[in-house]
Amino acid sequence: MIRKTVANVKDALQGVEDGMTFMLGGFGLSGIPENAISELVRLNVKNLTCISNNAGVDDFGLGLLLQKKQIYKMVSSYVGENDEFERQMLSEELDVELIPQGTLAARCQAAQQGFPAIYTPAGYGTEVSQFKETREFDGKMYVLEKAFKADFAFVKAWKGDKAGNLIFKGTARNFNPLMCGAAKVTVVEVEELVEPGELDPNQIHIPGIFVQRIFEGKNYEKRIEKRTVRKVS
């Protein structure tokens, strides 16, 4: 059985550099690399274009990577409840790439299964599709979309094996699974990390095959990105 644990966060983001692409795993707030994240902002890594359906907030999670104007391209779906990131894309200080959602998670599924672009109507006869291969199928038409190509990838699970077995826990289940195995070295950060054959098999959501590197994080937040609560009558 290979064991692909590391002691710390700090083995685990051995060779990252400047200049380099991340995908980091996570929707809103709900199921982000806490760990990885605290650990690139200590680095002090610059240049770097971040892969993520969003960036966090402003003062958590990709939000504290904005603030130290460490990333220099973001690809993600939406802005979401970060007001530094709105400002430096409206200022043009940070290069952005505004994916529809659904086309974000298939480039990174292409990427984790060797598919090397899809095929998606989404974006057709908009400025999404200029300067971009097109095509019919069927009688409708669509956009050729490359998968993404990442020197990292930094995922957050709720419970793995020391063979990299991951299991995701409610909604923190979202772009996680397909990062892993989607860049060139995937990193993981569980709540709890245990030996192999502890793991129901049916339970596992990802296999340790697509895991390189696996470490069991500390002092988890899990903020609540927009709190709601039922008035009290």
Second form
Amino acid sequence: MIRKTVANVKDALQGVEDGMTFMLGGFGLSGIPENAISELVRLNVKNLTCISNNAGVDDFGLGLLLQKKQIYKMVSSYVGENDEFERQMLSEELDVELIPQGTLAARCQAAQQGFPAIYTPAGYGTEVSQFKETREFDGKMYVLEKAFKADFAFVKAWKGDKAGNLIFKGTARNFNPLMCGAAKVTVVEVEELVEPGELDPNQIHIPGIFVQRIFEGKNYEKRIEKRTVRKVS
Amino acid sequence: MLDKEGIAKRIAKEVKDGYYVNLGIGIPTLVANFVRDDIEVEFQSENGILGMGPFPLEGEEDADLINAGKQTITALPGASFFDSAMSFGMIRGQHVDLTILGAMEVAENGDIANWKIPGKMVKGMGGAMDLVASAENIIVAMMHTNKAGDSKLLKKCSLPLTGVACVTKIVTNLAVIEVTKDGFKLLERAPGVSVEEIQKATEGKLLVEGDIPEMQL
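Alright, leaving the form predicted on its own aside, put up the form predicted in complex with the partner chain.
After this comes the whole thing, all chains and molecules, with the earlier chain placed first.
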């Protein structure tokens, strides 16, 4: 067993500097690395490039970094529901690269698995494919999209063991498994950190080889962005 | 003329036994409420669930269980969760049978625009570009005209495209239309709506062949 544990979020983020590129898991506010984001706010690192499907809301998630103007560039697929984001984008304070959601996932996975690039049909014939190489396969057109390069990946899992093996929960899985091993350093925070052997190897979603640092997170808020309920019928 | 629920009700008739269906945000989400309960259908949400169920009961909401519109949902028996790469693998690999989404504009060749109004609104494409680039069966649910009364069924889209020549069918408050290589083919009229009214609200080429039946809801 190779131990991946660090004592706390402070140790987990050792080496984080201004100007770095980060990957952050989550879809909307579901499955975001809350502890890592709080620590990034505290460290006040600037000029960051953040690869994340969304940009949080005004006062939670990546919205906290936007408020402090720590982010120089966002790479995302959907950025609605964040007024400060929209303001910074329209006033050109913030550089934004919008890419299709499946392309975002594929570019993370390519980085994880050692592919320099992948071909996808998404975005062909739209402004997303401008200035990109395109190619025909069997009569259909595809766009060449490159693997991401990032310094840190910040991932949130449900459970993990000290060897870095991970299990995700529900739709909080989303981009998290794809970012593991896709950056130079993968930092994982879990709701529950257990001893090796406590997780069934058959149930592991991501093996520890893709993880450099793991710690048990604290004070999860797990905010719900759009609470929708039905009445008892 | 139909309201949003009416559009959803009509589209629900396109959902067939054994279909895996992806529903977009807005009117498409309502379609799930009107699908016959004597057929087997599974709803996919591209953030990572197959077998999506209705909204949870009050007090049973789970932050780890949402749909692509970020709404709290439930998982039905037989549901599965997966990561975003596998989710778009299902879509790109054409394992999803039917995609229903909204649009700001559709062109007579099947081009669709629904993600950006330059200088005004930029929310992003989310999964829409992946869906329209790969799905074989794409139904657009939208109002026939915009708030200013201008047609949304155009010769050519004026807004940045989401996908090229991909829409197969359009269901609006006025009509059911098939996108053919020759233009918009009128299939059905909404209750109480005349062919002339549909013609007037359609900027692109509208093909009218024979008697056009009224929709059965």
